[in-house]
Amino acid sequence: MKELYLAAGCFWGGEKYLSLLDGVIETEVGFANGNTENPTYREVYTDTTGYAETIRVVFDPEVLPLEKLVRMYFRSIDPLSVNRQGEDEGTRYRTGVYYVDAEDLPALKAVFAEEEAKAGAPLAVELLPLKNFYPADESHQDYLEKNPGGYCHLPFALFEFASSEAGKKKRAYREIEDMLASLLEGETDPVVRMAETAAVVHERMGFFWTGFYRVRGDELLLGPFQGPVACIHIPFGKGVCGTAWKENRTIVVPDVEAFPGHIACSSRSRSEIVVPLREKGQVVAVLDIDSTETGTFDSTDALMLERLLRIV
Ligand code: SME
(Lines of atoms letter the chains of each structure in order from A and count residues from 1; the text may use other names and numbers.)
(Lines give C-alpha, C1' and ligand atoms only; values in the text may rest on other atoms or scores of the structure.)
Protein backbone atom coordinates (compact mmCIF):
# COMPACT_ATOMS: atom_id res chain seq x y z
CA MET A 1 0.00 0.00 0.00
CA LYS A 2 1.08 3.56 -0.69
CA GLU A 3 0.11 6.95 0.70
CA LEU A 4 -0.43 10.37 -0.91
CA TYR A 5 -1.84 13.63 0.46
CA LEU A 6 -4.14 15.62 -1.81
CA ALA A 7 -5.42 19.15 -1.23
CA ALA A 8 -8.43 19.64 -3.50
CA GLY A 9 -10.49 22.50 -2.06
CA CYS A 10 -13.19 21.67 0.48
CA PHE A 11 -12.22 18.23 1.79
CA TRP A 12 -15.81 17.02 2.20
CA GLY A 13 -16.40 16.57 -1.54
CA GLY A 14 -12.79 15.65 -2.27
CA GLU A 15 -12.89 12.75 0.16
CA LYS A 16 -16.14 11.43 -1.28
CA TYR A 17 -14.78 11.64 -4.83
CA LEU A 18 -11.47 9.89 -4.09
CA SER A 19 -13.06 7.19 -1.95
CA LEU A 20 -15.17 6.09 -4.95
CA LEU A 21 -12.07 4.91 -6.84
CA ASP A 22 -11.17 1.22 -6.99
CA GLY A 23 -7.80 0.78 -5.29
CA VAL A 24 -8.39 3.57 -2.76
CA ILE A 25 -8.32 1.59 0.48
CA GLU A 26 -8.62 4.36 3.05
CA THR A 27 -9.18 8.12 3.18
CA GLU A 28 -8.87 10.58 6.04
CA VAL A 29 -9.45 14.34 5.95
CA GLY A 30 -7.23 16.78 7.80
CA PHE A 31 -4.89 19.74 7.53
CA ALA A 32 -1.50 19.65 5.84
CA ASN A 33 1.62 21.75 5.44
CA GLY A 34 0.81 24.51 7.93
CA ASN A 35 2.69 26.37 10.63
CA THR A 36 0.98 25.64 13.95
CA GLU A 37 0.53 22.56 16.13
CA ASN A 38 -2.68 20.57 16.50
CA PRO A 39 -4.79 22.99 14.43
CA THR A 40 -8.56 22.87 14.88
CA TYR A 41 -11.05 23.38 12.05
CA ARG A 42 -11.91 26.80 13.52
CA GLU A 43 -8.27 27.88 13.56
CA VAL A 44 -7.70 26.72 9.99
CA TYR A 45 -10.91 28.52 8.99
CA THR A 46 -9.35 31.87 10.04
CA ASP A 47 -6.93 31.29 7.13
CA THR A 48 -3.91 32.33 9.21
CA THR A 49 -2.38 28.92 9.99
CA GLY A 50 -0.97 28.08 6.57
CA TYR A 51 -2.83 24.76 6.48
CA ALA A 52 -4.59 23.36 3.43
CA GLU A 53 -7.64 21.12 3.74
CA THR A 54 -6.16 17.80 2.62
CA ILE A 55 -7.15 14.19 2.10
CA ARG A 56 -4.80 11.40 3.16
CA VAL A 57 -5.20 8.64 0.60
CA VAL A 58 -4.02 5.06 1.19
CA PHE A 59 -4.08 3.20 -2.10
CA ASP A 60 -3.06 -0.06 -3.72
CA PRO A 61 -0.76 0.80 -6.66
CA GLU A 62 -1.43 -2.58 -8.26
CA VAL A 63 -5.08 -1.62 -8.69
CA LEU A 64 -4.70 2.15 -8.99
CA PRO A 65 -1.26 3.27 -10.18
CA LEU A 66 0.02 6.54 -8.69
CA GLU A 67 -0.21 8.31 -12.06
CA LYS A 68 -3.84 7.33 -12.51
CA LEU A 69 -4.74 8.49 -9.00
CA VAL A 70 -3.18 11.89 -9.68
CA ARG A 71 -4.87 12.18 -13.09
CA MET A 72 -8.21 11.43 -11.44
CA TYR A 73 -7.42 14.04 -8.76
CA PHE A 74 -6.86 16.64 -11.50
CA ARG A 75 -10.33 15.90 -12.89
CA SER A 76 -11.79 17.06 -9.56
CA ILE A 77 -10.05 20.46 -9.35
CA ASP A 78 -9.59 23.66 -11.30
CA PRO A 79 -5.78 23.47 -11.51
CA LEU A 80 -5.39 27.10 -12.58
CA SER A 81 -7.42 28.64 -9.77
CA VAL A 82 -5.37 30.25 -6.99
CA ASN A 83 -6.70 29.69 -3.46
CA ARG A 84 -10.20 29.04 -4.70
CA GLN A 85 -12.20 25.93 -5.64
CA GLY A 86 -15.88 26.45 -6.42
CA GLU A 87 -17.28 28.98 -3.96
CA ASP A 88 -14.63 28.21 -1.37
CA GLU A 89 -11.92 30.82 -1.09
CA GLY A 90 -8.78 31.08 1.03
CA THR A 91 -5.31 29.57 1.30
CA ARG A 92 -6.91 26.62 3.14
CA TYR A 93 -8.64 25.73 -0.16
CA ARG A 94 -5.49 25.81 -2.26
CA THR A 95 -4.66 22.73 -4.28
CA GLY A 96 -1.61 20.57 -3.75
CA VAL A 97 -0.05 17.14 -4.02
CA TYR A 98 2.08 16.34 -0.96
CA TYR A 99 4.18 13.20 -1.15
CA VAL A 100 5.76 11.09 1.58
CA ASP A 101 7.94 9.02 -0.71
CA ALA A 102 10.57 11.05 -2.62
CA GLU A 103 10.76 8.20 -5.14
CA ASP A 104 7.30 9.24 -6.34
CA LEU A 105 8.54 12.66 -7.46
CA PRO A 106 9.56 11.81 -11.06
CA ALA A 107 6.17 10.18 -11.77
CA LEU A 108 4.34 13.10 -10.12
CA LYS A 109 6.35 15.63 -12.14
CA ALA A 110 5.48 13.77 -15.33
CA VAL A 111 1.74 13.95 -14.59
CA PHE A 112 2.04 17.65 -13.67
CA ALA A 113 3.78 18.32 -17.00
CA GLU A 114 0.99 16.50 -18.85
CA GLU A 115 -1.68 18.48 -17.00
CA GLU A 116 0.12 21.78 -17.56
CA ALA A 117 0.26 21.11 -21.29
CA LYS A 118 -3.45 20.29 -21.23
CA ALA A 119 -4.30 23.46 -19.27
CA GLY A 120 -2.05 25.62 -21.45
CA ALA A 121 -0.96 27.78 -18.49
CA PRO A 122 1.15 27.41 -15.33
CA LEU A 123 -0.59 25.24 -12.74
CA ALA A 124 -1.60 26.68 -9.37
CA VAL A 125 -1.26 23.22 -7.81
CA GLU A 126 1.56 22.76 -5.29
CA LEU A 127 3.87 19.76 -5.60
CA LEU A 128 5.76 19.44 -2.33
CA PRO A 129 6.89 16.92 0.26
CA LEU A 130 4.42 16.50 3.11
CA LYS A 131 5.54 18.70 6.01
CA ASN A 132 2.84 17.83 8.53
CA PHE A 133 -0.72 16.48 8.67
CA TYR A 134 -3.28 16.63 11.45
CA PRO A 135 -6.55 14.70 11.01
CA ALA A 136 -9.73 16.76 11.37
CA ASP A 137 -12.17 15.68 14.05
CA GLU A 138 -14.57 12.79 13.50
CA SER A 139 -17.51 14.96 12.37
CA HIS A 140 -15.54 15.87 9.22
CA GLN A 141 -14.58 12.28 8.32
CA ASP A 142 -16.83 10.83 5.59
CA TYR A 143 -18.89 13.98 6.00
CA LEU A 144 -21.08 13.45 2.92
CA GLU A 145 -21.79 9.83 3.91
CA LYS A 146 -23.00 11.10 7.28
CA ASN A 147 -24.78 14.12 5.75
CA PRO A 148 -25.98 13.05 2.28
CA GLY A 149 -27.53 16.44 1.47
CA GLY A 150 -24.58 18.37 2.92
CA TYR A 151 -22.67 21.15 1.21
CA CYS A 152 -20.48 20.04 -1.67
CA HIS A 153 -18.61 22.23 -4.17
CA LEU A 154 -18.30 19.31 -6.62
CA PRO A 155 -21.09 18.49 -9.11
CA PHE A 156 -22.91 15.19 -8.78
CA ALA A 157 -21.85 14.29 -12.33
CA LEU A 158 -18.25 14.11 -11.13
CA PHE A 159 -19.11 11.31 -8.71
CA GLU A 160 -20.84 9.49 -11.57
CA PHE A 161 -17.71 9.96 -13.66
CA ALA A 162 -15.47 8.54 -10.89
CA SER A 163 -17.69 5.47 -10.50
CA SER A 164 -17.92 4.75 -14.21
CA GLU A 165 -14.31 5.57 -15.05
CA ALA A 166 -12.22 4.12 -12.24
CA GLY A 167 -14.67 2.86 -9.61
CA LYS A 168 -16.72 0.13 -11.32
CA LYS A 169 -15.97 -2.59 -8.81
CA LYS A 170 -16.77 -0.44 -5.79
CA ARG A 171 -19.98 0.70 -7.45
CA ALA A 172 -21.07 -2.91 -8.04
CA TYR A 173 -20.43 -3.80 -4.40
CA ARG A 174 -22.24 -0.67 -3.18
CA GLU A 175 -25.29 -1.66 -5.23
CA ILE A 176 -25.15 -5.09 -3.57
CA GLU A 177 -24.97 -3.41 -0.14
CA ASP A 178 -28.09 -1.35 -0.86
CA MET A 179 -29.96 -4.36 -2.21
CA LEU A 180 -29.06 -6.53 0.79
CA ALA A 181 -29.82 -3.81 3.30
CA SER A 182 -33.42 -3.69 2.07
CA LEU A 183 -33.76 -7.46 1.49
CA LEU A 184 -32.51 -8.31 4.99
CA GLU A 185 -34.40 -5.61 6.86
CA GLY A 186 -36.04 -7.18 9.90
CA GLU A 187 -34.61 -10.67 9.18
CA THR A 188 -32.63 -12.00 12.12
CA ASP A 189 -32.06 -15.66 11.20
CA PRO A 190 -28.35 -16.05 10.38
CA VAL A 191 -28.89 -18.74 7.72
CA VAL A 192 -31.41 -16.54 5.90
CA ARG A 193 -28.97 -13.62 6.03
CA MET A 194 -26.06 -15.70 4.73
CA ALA A 195 -28.21 -17.36 2.04
CA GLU A 196 -29.46 -14.05 0.62
CA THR A 197 -25.96 -12.57 0.76
CA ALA A 198 -24.48 -15.50 -1.18
CA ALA A 199 -27.28 -15.31 -3.76
CA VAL A 200 -27.04 -11.57 -4.38
CA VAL A 201 -23.22 -11.50 -4.55
CA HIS A 202 -23.15 -14.57 -6.82
CA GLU A 203 -25.79 -13.27 -9.22
CA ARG A 204 -24.63 -9.66 -9.40
CA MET A 205 -20.90 -10.37 -9.69
CA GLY A 206 -21.16 -13.51 -11.83
CA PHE A 207 -18.74 -15.58 -9.77
CA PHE A 208 -18.19 -19.34 -10.18
CA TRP A 209 -18.85 -20.27 -6.55
CA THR A 210 -20.02 -18.05 -3.68
CA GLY A 211 -20.80 -19.34 -0.23
CA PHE A 212 -20.27 -19.65 3.47
CA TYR A 213 -18.59 -22.22 5.66
CA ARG A 214 -19.76 -22.03 9.29
CA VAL A 215 -17.55 -22.80 12.28
CA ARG A 216 -18.78 -26.01 13.93
CA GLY A 217 -16.45 -27.24 16.69
CA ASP A 218 -12.99 -27.70 15.21
CA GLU A 219 -14.02 -27.58 11.55
CA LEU A 220 -15.82 -25.52 8.94
CA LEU A 221 -19.12 -26.88 7.67
CA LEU A 222 -20.52 -26.07 4.21
CA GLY A 223 -23.42 -23.74 3.53
CA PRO A 224 -25.39 -21.80 2.56
CA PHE A 225 -23.86 -21.42 -0.91
CA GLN A 226 -24.46 -20.82 -4.64
CA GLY A 227 -22.68 -22.81 -7.33
CA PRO A 228 -21.44 -26.33 -8.00
CA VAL A 229 -21.13 -29.16 -5.45
CA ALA A 230 -18.41 -28.41 -2.88
CA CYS A 231 -16.42 -30.06 -0.07
CA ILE A 232 -18.48 -30.33 3.12
CA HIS A 233 -15.84 -30.37 5.89
CA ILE A 234 -12.72 -28.17 6.15
CA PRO A 235 -10.45 -28.61 9.21
CA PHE A 236 -9.13 -25.63 11.23
CA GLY A 237 -6.02 -24.21 9.54
CA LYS A 238 -6.49 -26.22 6.33
CA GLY A 239 -6.98 -24.82 2.83
CA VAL A 240 -7.63 -21.13 2.19
CA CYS A 241 -10.82 -21.22 4.27
CA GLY A 242 -9.29 -22.91 7.31
CA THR A 243 -6.28 -20.57 7.14
CA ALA A 244 -8.48 -17.44 6.98
CA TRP A 245 -10.34 -18.78 10.05
CA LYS A 246 -7.13 -19.62 11.95
CA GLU A 247 -5.44 -16.30 11.14
CA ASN A 248 -8.68 -14.30 11.44
CA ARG A 249 -7.98 -12.34 8.25
CA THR A 250 -9.06 -11.99 4.65
CA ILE A 251 -6.97 -13.99 2.19
CA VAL A 252 -6.77 -13.16 -1.53
CA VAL A 253 -5.39 -15.99 -3.66
CA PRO A 254 -4.64 -14.80 -7.23
CA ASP A 255 -3.61 -18.30 -8.32
CA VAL A 256 -4.83 -21.30 -6.32
CA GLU A 257 -1.96 -23.45 -7.57
CA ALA A 258 0.47 -21.13 -5.79
CA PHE A 259 -1.31 -21.44 -2.42
CA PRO A 260 0.19 -24.28 -0.37
CA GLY A 261 -2.54 -26.54 0.99
CA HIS A 262 -5.31 -25.17 -1.21
CA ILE A 263 -8.29 -27.53 -1.19
CA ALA A 264 -9.57 -28.09 -4.74
CA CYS A 265 -13.31 -28.75 -4.48
CA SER A 266 -13.51 -28.08 -8.21
CA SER A 267 -10.70 -28.26 -10.75
CA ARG A 268 -12.24 -25.25 -12.52
CA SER A 269 -11.46 -22.86 -9.68
CA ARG A 270 -8.41 -20.71 -10.51
CA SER A 271 -8.51 -17.83 -7.99
CA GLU A 272 -10.22 -17.28 -4.69
CA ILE A 273 -10.96 -14.88 -1.83
CA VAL A 274 -11.94 -15.84 1.72
CA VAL A 275 -13.31 -13.24 4.17
CA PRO A 276 -14.02 -14.02 7.83
CA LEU A 277 -17.47 -13.29 9.26
CA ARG A 278 -17.02 -12.22 12.88
CA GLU A 279 -19.21 -11.95 15.93
CA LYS A 280 -17.59 -9.94 18.75
CA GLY A 281 -14.21 -10.38 17.05
CA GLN A 282 -14.51 -14.18 16.88
CA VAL A 283 -14.71 -15.91 13.49
CA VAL A 284 -18.12 -17.64 13.24
CA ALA A 285 -18.03 -18.35 9.48
CA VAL A 286 -16.09 -17.50 6.33
CA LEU A 287 -17.33 -16.24 2.98
CA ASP A 288 -15.51 -18.07 0.18
CA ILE A 289 -15.67 -16.92 -3.44
CA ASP A 290 -14.11 -18.75 -6.38
CA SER A 291 -13.44 -17.68 -9.94
CA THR A 292 -12.58 -19.72 -13.03
CA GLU A 293 -9.94 -17.16 -13.98
CA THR A 294 -6.70 -16.27 -12.21
CA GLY A 295 -6.28 -12.86 -10.60
CA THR A 296 -9.99 -12.05 -10.25
CA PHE A 297 -9.77 -10.69 -6.69
CA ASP A 298 -7.74 -7.80 -5.27
CA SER A 299 -7.66 -5.37 -2.35
CA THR A 300 -10.89 -3.69 -3.54
CA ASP A 301 -12.81 -6.99 -3.28
CA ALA A 302 -11.30 -7.52 0.17
CA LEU A 303 -12.27 -4.02 1.33
CA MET A 304 -15.81 -4.14 -0.04
CA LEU A 305 -16.58 -7.73 1.05
CA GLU A 306 -15.37 -6.94 4.58
CA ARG A 307 -17.73 -3.94 4.56
CA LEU A 308 -20.55 -6.12 3.26
CA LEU A 309 -20.09 -8.77 5.94
CA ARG A 310 -20.56 -6.10 8.61
CA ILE A 311 -24.21 -5.83 7.53
CA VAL A 312 -24.67 -9.64 7.44
N1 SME B 1 -10.75 -23.87 -1.98
C2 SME B 1 -11.22 -23.79 -0.63
C3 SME B 1 -12.21 -24.88 -0.32
C4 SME B 1 -13.62 -24.49 -0.56
S5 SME B 1 -14.08 -24.48 -2.18
O6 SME B 1 -13.27 -23.48 -2.91
C7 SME B 1 -15.68 -24.10 -2.36
C8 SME B 1 -10.06 -23.85 0.35
O9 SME B 1 -8.92 -24.10 -0.04
O10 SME B 1 -10.29 -23.60 1.53
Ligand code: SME
Given for the second form:
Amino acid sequence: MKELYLAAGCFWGGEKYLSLLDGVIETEVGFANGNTENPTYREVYTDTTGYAETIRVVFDPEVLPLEKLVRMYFRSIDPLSVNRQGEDEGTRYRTGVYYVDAEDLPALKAVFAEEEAKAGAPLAVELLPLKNFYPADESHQDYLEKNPGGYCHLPFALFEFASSEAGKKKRAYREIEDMLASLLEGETDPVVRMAETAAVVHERMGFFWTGFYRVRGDELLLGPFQGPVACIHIPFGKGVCGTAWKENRTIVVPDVEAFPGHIACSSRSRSEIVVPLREKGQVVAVLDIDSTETGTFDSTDALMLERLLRIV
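With the form predicted together with ligand SME in hand, show me what the form predicted on its own looks like.
The text that comes after this line covers the one chain and nothing more.
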Protein backbone atom coordinates (compact mmCIF):
# COMPACT_ATOMS: atom_id res chain seq x y z
CA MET A 1 0.00 0.00 0.00
CA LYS A 2 1.07 3.60 -0.61
CA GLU A 3 -0.21 6.97 0.55
CA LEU A 4 -0.45 10.43 -0.96
CA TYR A 5 -1.90 13.68 0.37
CA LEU A 6 -4.11 15.68 -2.00
CA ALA A 7 -5.47 19.20 -1.46
CA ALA A 8 -8.45 19.71 -3.75
CA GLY A 9 -10.44 22.60 -2.31
CA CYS A 10 -13.21 21.74 0.15
CA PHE A 11 -12.25 18.32 1.48
CA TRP A 12 -15.82 17.06 1.85
CA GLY A 13 -16.38 16.57 -1.88
CA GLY A 14 -12.75 15.70 -2.58
CA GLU A 15 -12.83 12.83 -0.12
CA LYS A 16 -16.06 11.41 -1.55
CA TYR A 17 -14.70 11.55 -5.10
CA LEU A 18 -11.33 9.98 -4.27
CA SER A 19 -12.88 7.28 -2.07
CA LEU A 20 -14.85 6.02 -5.08
CA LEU A 21 -11.78 5.37 -7.23
CA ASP A 22 -10.91 1.76 -7.96
CA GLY A 23 -7.79 0.99 -5.91
CA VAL A 24 -8.32 3.56 -3.14
CA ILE A 25 -8.39 1.66 0.15
CA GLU A 26 -8.85 4.40 2.72
CA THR A 27 -9.33 8.17 2.90
CA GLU A 28 -9.05 10.64 5.77
CA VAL A 29 -9.58 14.40 5.70
CA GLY A 30 -7.40 16.84 7.58
CA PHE A 31 -5.02 19.75 7.31
CA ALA A 32 -1.56 19.66 5.70
CA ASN A 33 1.61 21.73 5.47
CA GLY A 34 0.76 24.45 7.96
CA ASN A 35 2.61 26.34 10.65
CA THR A 36 0.88 25.44 13.94
CA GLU A 37 0.30 22.27 15.96
CA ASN A 38 -3.02 20.43 16.22
CA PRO A 39 -5.11 23.01 14.34
CA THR A 40 -8.89 22.97 14.62
CA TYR A 41 -11.26 23.44 11.70
CA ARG A 42 -12.19 26.89 13.02
CA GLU A 43 -8.53 27.91 13.24
CA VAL A 44 -7.76 26.73 9.70
CA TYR A 45 -10.86 28.57 8.48
CA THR A 46 -9.25 31.90 9.42
CA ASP A 47 -6.48 31.37 6.83
CA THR A 48 -3.85 32.29 9.42
CA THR A 49 -2.39 28.82 10.05
CA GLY A 50 -0.96 28.09 6.60
CA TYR A 51 -2.86 24.80 6.32
CA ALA A 52 -4.64 23.43 3.27
CA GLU A 53 -7.73 21.22 3.53
CA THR A 54 -6.26 17.89 2.43
CA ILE A 55 -7.26 14.27 1.89
CA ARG A 56 -4.95 11.47 2.97
CA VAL A 57 -5.31 8.70 0.38
CA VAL A 58 -4.17 5.11 0.99
CA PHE A 59 -4.14 3.18 -2.28
CA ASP A 60 -3.02 -0.05 -3.88
CA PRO A 61 -0.55 0.85 -6.67
CA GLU A 62 -1.10 -2.51 -8.36
CA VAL A 63 -4.76 -1.56 -8.90
CA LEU A 64 -4.38 2.21 -9.10
CA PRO A 65 -0.90 3.35 -10.22
CA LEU A 66 0.34 6.61 -8.73
CA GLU A 67 0.22 8.40 -12.08
CA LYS A 68 -3.41 7.42 -12.66
CA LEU A 69 -4.41 8.54 -9.17
CA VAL A 70 -2.90 11.98 -9.78
CA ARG A 71 -4.50 12.27 -13.23
CA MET A 72 -7.86 11.45 -11.64
CA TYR A 73 -7.19 14.08 -8.97
CA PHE A 74 -6.62 16.69 -11.67
CA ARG A 75 -10.07 15.91 -13.09
CA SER A 76 -11.61 17.16 -9.84
CA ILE A 77 -9.87 20.56 -9.67
CA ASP A 78 -9.34 23.76 -11.63
CA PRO A 79 -5.53 23.59 -11.78
CA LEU A 80 -5.15 27.26 -12.77
CA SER A 81 -7.24 28.72 -9.95
CA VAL A 82 -5.28 30.34 -7.11
CA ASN A 83 -6.66 29.73 -3.61
CA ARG A 84 -10.12 29.02 -4.96
CA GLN A 85 -12.15 25.97 -6.02
CA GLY A 86 -15.77 26.45 -6.96
CA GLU A 87 -17.30 29.06 -4.65
CA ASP A 88 -14.77 28.35 -1.90
CA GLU A 89 -12.03 30.93 -1.56
CA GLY A 90 -9.02 31.23 0.74
CA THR A 91 -5.54 29.80 1.17
CA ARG A 92 -7.03 26.79 2.94
CA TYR A 93 -8.67 25.86 -0.38
CA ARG A 94 -5.44 25.93 -2.42
CA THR A 95 -4.62 22.83 -4.42
CA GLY A 96 -1.57 20.67 -3.87
CA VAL A 97 0.00 17.23 -4.05
CA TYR A 98 2.09 16.38 -0.98
CA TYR A 99 4.21 13.23 -1.14
CA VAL A 100 5.82 11.11 1.58
CA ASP A 101 8.10 9.03 -0.65
CA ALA A 102 10.78 11.01 -2.52
CA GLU A 103 10.98 8.19 -5.07
CA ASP A 104 7.49 9.22 -6.24
CA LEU A 105 8.68 12.67 -7.30
CA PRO A 106 9.79 11.85 -10.88
CA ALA A 107 6.41 10.24 -11.66
CA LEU A 108 4.57 13.17 -10.08
CA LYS A 109 6.60 15.69 -12.06
CA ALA A 110 5.80 13.81 -15.28
CA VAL A 111 2.05 14.02 -14.62
CA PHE A 112 2.33 17.70 -13.69
CA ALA A 113 4.12 18.34 -16.99
CA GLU A 114 1.32 16.57 -18.89
CA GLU A 115 -1.36 18.59 -17.11
CA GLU A 116 0.47 21.87 -17.65
CA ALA A 117 0.73 21.11 -21.38
CA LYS A 118 -3.03 20.47 -21.45
CA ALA A 119 -3.79 23.67 -19.56
CA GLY A 120 -1.42 25.76 -21.67
CA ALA A 121 -0.37 27.80 -18.63
CA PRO A 122 1.58 27.35 -15.39
CA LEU A 123 -0.30 25.27 -12.83
CA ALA A 124 -1.43 26.77 -9.53
CA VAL A 125 -1.01 23.38 -7.84
CA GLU A 126 1.66 22.84 -5.21
CA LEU A 127 3.97 19.84 -5.52
CA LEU A 128 5.79 19.49 -2.21
CA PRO A 129 6.90 16.92 0.35
CA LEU A 130 4.45 16.46 3.20
CA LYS A 131 5.56 18.62 6.15
CA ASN A 132 2.76 17.73 8.53
CA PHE A 133 -0.81 16.46 8.58
CA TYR A 134 -3.44 16.63 11.30
CA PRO A 135 -6.76 14.75 10.88
CA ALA A 136 -9.94 16.82 11.12
CA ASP A 137 -12.44 15.86 13.80
CA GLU A 138 -14.82 12.97 13.22
CA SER A 139 -17.72 15.16 12.06
CA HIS A 140 -15.75 15.97 8.89
CA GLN A 141 -14.74 12.38 8.06
CA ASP A 142 -16.94 10.87 5.28
CA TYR A 143 -19.02 14.04 5.59
CA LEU A 144 -21.15 13.51 2.48
CA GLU A 145 -21.86 9.92 3.49
CA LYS A 146 -23.22 11.19 6.81
CA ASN A 147 -24.92 14.21 5.19
CA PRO A 148 -26.06 13.19 1.67
CA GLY A 149 -27.59 16.62 1.08
CA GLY A 150 -24.57 18.49 2.40
CA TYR A 151 -22.68 21.17 0.51
CA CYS A 152 -20.29 20.05 -2.21
CA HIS A 153 -18.57 22.13 -4.89
CA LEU A 154 -18.08 19.11 -7.16
CA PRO A 155 -20.75 18.01 -9.68
CA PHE A 156 -22.60 14.76 -9.08
CA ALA A 157 -21.51 13.57 -12.51
CA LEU A 158 -17.92 13.43 -11.24
CA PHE A 159 -18.94 10.97 -8.52
CA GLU A 160 -20.68 8.81 -11.10
CA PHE A 161 -17.53 8.88 -13.21
CA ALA A 162 -15.41 7.75 -10.25
CA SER A 163 -17.73 4.90 -9.29
CA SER A 164 -16.48 1.42 -10.13
CA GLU A 165 -16.99 -2.18 -9.08
CA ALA A 166 -14.37 -1.71 -6.38
CA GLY A 167 -16.21 1.42 -5.27
CA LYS A 168 -19.46 -0.51 -5.03
CA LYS A 169 -17.69 -3.20 -3.05
CA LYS A 170 -16.30 -0.68 -0.57
CA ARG A 171 -19.72 0.91 -0.12
CA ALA A 172 -21.21 -2.53 0.58
CA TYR A 173 -18.58 -3.22 3.23
CA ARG A 174 -19.17 0.20 4.80
CA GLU A 175 -22.88 -0.58 5.05
CA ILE A 176 -21.97 -3.84 6.79
CA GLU A 177 -19.68 -1.92 9.14
CA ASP A 178 -22.52 0.40 10.14
CA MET A 179 -24.94 -2.50 10.56
CA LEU A 180 -22.56 -4.52 12.74
CA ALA A 181 -21.66 -1.53 14.89
CA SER A 182 -25.36 -1.20 15.68
CA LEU A 183 -26.13 -4.92 16.07
CA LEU A 184 -23.15 -5.68 18.29
CA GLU A 185 -23.41 -2.62 20.52
CA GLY A 186 -23.33 -3.80 24.14
CA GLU A 187 -22.87 -7.49 23.22
CA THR A 188 -19.88 -9.04 25.00
CA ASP A 189 -20.15 -12.72 24.11
CA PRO A 190 -17.45 -13.45 21.46
CA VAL A 191 -19.34 -16.34 19.85
CA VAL A 192 -22.44 -14.19 19.39
CA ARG A 193 -20.32 -11.44 17.84
CA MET A 194 -18.71 -13.91 15.42
CA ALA A 195 -22.06 -15.51 14.55
CA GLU A 196 -23.72 -12.19 13.76
CA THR A 197 -20.73 -11.05 11.71
CA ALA A 198 -20.65 -14.24 9.65
CA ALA A 199 -24.39 -13.98 8.98
CA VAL A 200 -24.33 -10.32 7.91
CA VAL A 201 -21.24 -10.64 5.67
CA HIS A 202 -22.56 -13.85 4.08
CA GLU A 203 -26.00 -12.42 3.35
CA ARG A 204 -24.92 -9.00 2.14
CA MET A 205 -21.94 -10.11 0.02
CA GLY A 206 -23.34 -13.40 -1.28
CA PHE A 207 -20.24 -15.50 -0.63
CA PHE A 208 -20.21 -19.32 -0.85
CA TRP A 209 -18.91 -19.90 2.70
CA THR A 210 -18.34 -17.40 5.49
CA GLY A 211 -17.27 -18.33 8.98
CA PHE A 212 -14.80 -18.33 11.83
CA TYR A 213 -12.26 -20.84 13.08
CA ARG A 214 -11.26 -20.32 16.72
CA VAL A 215 -7.81 -20.98 18.17
CA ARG A 216 -7.88 -23.92 20.57
CA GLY A 217 -4.47 -25.18 21.66
CA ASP A 218 -2.47 -26.14 18.58
CA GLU A 219 -5.38 -26.19 16.14
CA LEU A 220 -8.25 -24.15 14.74
CA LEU A 221 -11.70 -25.33 15.74
CA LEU A 222 -14.78 -24.61 13.60
CA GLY A 223 -16.83 -21.70 14.93
CA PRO A 224 -19.99 -19.88 13.79
CA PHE A 225 -20.40 -20.04 10.02
CA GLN A 226 -22.81 -19.69 7.09
CA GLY A 227 -22.68 -22.15 4.21
CA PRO A 228 -22.27 -25.89 3.56
CA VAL A 229 -20.64 -28.43 5.87
CA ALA A 230 -17.03 -27.53 6.64
CA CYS A 231 -13.83 -28.96 8.11
CA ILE A 232 -13.97 -29.05 11.93
CA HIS A 233 -10.26 -29.13 12.85
CA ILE A 234 -7.37 -27.35 11.08
CA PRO A 235 -3.81 -27.80 12.42
CA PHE A 236 -1.52 -24.84 13.09
CA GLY A 237 0.26 -23.78 9.90
CA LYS A 238 -1.85 -26.02 7.62
CA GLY A 239 -3.97 -24.86 4.72
CA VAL A 240 -4.85 -21.21 4.15
CA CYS A 241 -6.47 -20.79 7.58
CA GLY A 242 -3.63 -22.38 9.51
CA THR A 243 -1.05 -20.41 7.54
CA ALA A 244 -2.84 -17.10 8.19
CA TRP A 245 -2.84 -17.97 11.90
CA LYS A 246 0.84 -18.96 11.90
CA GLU A 247 1.97 -15.88 9.95
CA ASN A 248 -0.52 -13.52 11.64
CA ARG A 249 -1.54 -11.90 8.38
CA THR A 250 -4.38 -11.75 5.90
CA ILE A 251 -3.99 -14.14 2.98
CA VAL A 252 -5.78 -13.69 -0.36
CA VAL A 253 -5.82 -16.78 -2.59
CA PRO A 254 -7.04 -16.16 -6.17
CA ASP A 255 -6.96 -19.89 -6.98
CA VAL A 256 -7.01 -22.41 -4.11
CA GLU A 257 -5.59 -25.14 -6.33
CA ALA A 258 -2.37 -23.14 -6.57
CA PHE A 259 -1.95 -22.74 -2.80
CA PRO A 260 0.56 -25.28 -1.39
CA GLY A 261 -1.10 -27.60 1.11
CA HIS A 262 -4.61 -26.29 0.50
CA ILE A 263 -7.22 -28.16 2.56
CA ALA A 264 -10.23 -28.90 0.34
CA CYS A 265 -13.21 -28.78 2.69
CA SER A 266 -15.42 -28.38 -0.40
CA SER A 267 -14.59 -29.09 -4.03
CA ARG A 268 -16.76 -26.10 -5.00
CA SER A 269 -14.40 -23.60 -3.36
CA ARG A 270 -12.21 -21.90 -5.97
CA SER A 271 -10.83 -18.78 -4.26
CA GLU A 272 -10.44 -17.80 -0.61
CA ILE A 273 -9.52 -15.05 1.83
CA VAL A 274 -8.56 -15.56 5.48
CA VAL A 275 -8.31 -12.66 7.93
CA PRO A 276 -6.90 -13.04 11.47
CA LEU A 277 -9.01 -11.85 14.40
CA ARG A 278 -6.61 -10.51 17.03
CA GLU A 279 -6.82 -9.74 20.71
CA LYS A 280 -3.88 -7.74 22.11
CA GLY A 281 -1.91 -8.60 18.99
CA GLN A 282 -2.45 -12.37 19.30
CA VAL A 283 -4.57 -14.35 16.84
CA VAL A 284 -7.64 -15.76 18.63
CA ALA A 285 -9.59 -16.76 15.51
CA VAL A 286 -9.63 -16.36 11.74
CA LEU A 287 -12.41 -15.28 9.42
CA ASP A 288 -12.49 -17.61 6.42
CA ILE A 289 -14.45 -16.74 3.27
CA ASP A 290 -14.71 -18.89 0.15
CA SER A 291 -16.05 -18.27 -3.37
CA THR A 292 -17.03 -20.67 -6.12
CA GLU A 293 -15.19 -18.49 -8.65
CA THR A 294 -11.46 -17.82 -8.99
CA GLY A 295 -10.10 -14.33 -8.41
CA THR A 296 -13.00 -13.13 -6.26
CA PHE A 297 -10.95 -11.45 -3.53
CA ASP A 298 -8.47 -8.59 -3.73
CA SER A 299 -6.80 -5.92 -1.61
CA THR A 300 -10.12 -4.10 -1.19
CA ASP A 301 -11.65 -7.17 0.47
CA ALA A 302 -8.57 -7.57 2.64
CA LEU A 303 -8.55 -4.00 3.92
CA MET A 304 -12.31 -3.74 4.41
CA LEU A 305 -12.58 -7.11 6.20
CA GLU A 306 -9.70 -6.12 8.48
CA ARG A 307 -11.68 -2.99 9.34
CA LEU A 308 -14.76 -5.11 10.09
CA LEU A 309 -12.87 -7.35 12.46
CA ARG A 310 -11.89 -4.34 14.56
CA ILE A 311 -15.58 -4.13 15.42
CA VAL A 312 -15.79 -7.85 16.21
